[in-house]
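Only one chain is given next, in structure tokens, and it is the form predicted alone.
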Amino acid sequence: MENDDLGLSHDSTTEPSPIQAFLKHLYTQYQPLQAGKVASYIPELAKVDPDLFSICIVTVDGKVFEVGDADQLFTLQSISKAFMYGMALEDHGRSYVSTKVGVEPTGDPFNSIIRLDESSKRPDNPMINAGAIATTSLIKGADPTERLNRMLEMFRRYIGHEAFVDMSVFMSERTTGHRNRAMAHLMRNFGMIDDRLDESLDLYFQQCSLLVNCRDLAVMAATLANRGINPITDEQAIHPDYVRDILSVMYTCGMYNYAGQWAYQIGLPAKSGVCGGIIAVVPNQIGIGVFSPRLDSHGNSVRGVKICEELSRQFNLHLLDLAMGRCKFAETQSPLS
């Protein structure tokens, strides 16, 4: 699909922007790096193609600047979460939301059961597997039908156009998924969840399953960027109310059980996904996506992280940077100059 289909458009000048150009050269310097592995515990993820690798930047005024393999498709997994947070946010309101799941960082793996016990009542976190299945337990509607299409108009509403699941790998999820099963059925036994567990684990599983490429997924983090409108299409994607709600999660909670090294040394807002996708957001500046599907041992994508370490050096993205003004990305001098 072309850029124009979807209504992008990028620097039509005849020099390439100083962003542009930076991004071709993270591109070319972290291309040859083959460290890290596909997941394999999905059958399905097994499969992708290890060496795609796609960087994309679209900021909130709607320029978008991207390299490598920006149309590629691939499924969202855990960067899902995050949004469907926000859903659960809208449809019952925080007060409510934070009965059900907390927002303390672990520092356990994301799919870790140990801290489900009968004294908490709630998961920890909504970027945790735990976490993000009784977060979308929450989720209304009448039917597994209402509940799939409002998610659907969900996604689309933050990527600018229809969004749809990938069967195989729904299937491929719904079958293999013995330990998000194991914990719905504890949650169900705790009581962190209500009695339509085989219908939210559908549910889980579909959110994760949904189709998105690189340039999706950084218009997703401009919208998050952006107070909640889509810079693309300025459709309002959520209530701005709940973004900072979303941004701290991710801030604390998004990276597993890398999460404090990421926020120490990035400082950014970002959720991964096994699918080897990272989101980051600036806000009020831009929205970061990155795909390359070679995970570190915690899960996320190793040239991923190197990318938005690299970023957020170079223009000094860190919120705190941000805070003091530092932040060099509204600059024109190039970057590598």
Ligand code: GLU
The other form holds:
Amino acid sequence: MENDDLGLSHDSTTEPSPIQAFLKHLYTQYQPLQAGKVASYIPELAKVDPDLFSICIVTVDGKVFEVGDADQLFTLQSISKAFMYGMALEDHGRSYVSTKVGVEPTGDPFNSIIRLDESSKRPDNPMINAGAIATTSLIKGADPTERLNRMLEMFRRYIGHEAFVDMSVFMSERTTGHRNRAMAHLMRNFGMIDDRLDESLDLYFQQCSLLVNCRDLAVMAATLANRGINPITDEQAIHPDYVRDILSVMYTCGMYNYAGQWAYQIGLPAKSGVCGGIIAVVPNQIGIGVFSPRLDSHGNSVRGVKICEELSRQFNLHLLDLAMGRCKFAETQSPLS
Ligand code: GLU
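Let me have the form predicted in complex with this ligand next, following on from the form predicted alone.
Zooming out: every chain and molecule, the one shown earlier first.
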């Protein structure tokens, strides 16, 4: 279908917006898709309404396009890992962080414990749980409150408003997260993380329990697309030197053990979480956020993957299309500007 045939209007203009129209079209097309299951291994997550669905795009010049339940709050889960990695890099610099967590994709599930052994000096990458816990253990602060407040402040810069932790999800993760706890103890035993093990695990569960909506996801992604500057507030959320590091691990490791197929087909730095959220970043162009809680066998949102596939195909968003000057997003957007 040609975008121009859709003829809907963006709320801020009477000009037809092909992007808004295309989002509406995707929403209508994929709303009936009910494949997949919501995550239930964290009891509080199992309570989500599986039919929730929203798509949002934020451009680097601050335009917002959204459809569906864009105000619905949910917890960030693994999407937080990309941003905490950036914070650890800011706290310690690239060379120190690389001694504590690698950048190697594993092809294993997110909660895999199998590669953690004494011969491995560090967890493989910051996007699997072990690597994320090691990353979180690096966050500076004199005590748990200071570390939590620094983490909340970092997320505030990315989302552009105050950040809160969902206490029910946090407690649910904290009391049932035996596997994560086991990984942390193993890493402590191997000397990969320091003595603040329980404190760091709490911080990890808190980052996963951070409340966001789909618009927040797209703004966070657009901030990474915009060299670390939030395009809505103009605030620098992260030092621009580290944006490429974050995007690199998102590109190679961000979509669980579907990351290779994703890089090949969709070609964007992205991160998903068991909440059903996905962020995808088109550098210098847009941030994409999708929320739909039913997950496939890898742990990725079923509708979310489809939507990103469609957007990538429609606008030639694959990074290599971008590098070859084939991206069509700016040109399609032109009726708006
Ligand atoms: N809090 C979740 C866990 O640690 C995050 C998992 C995810 O979103 O991949 O299991």
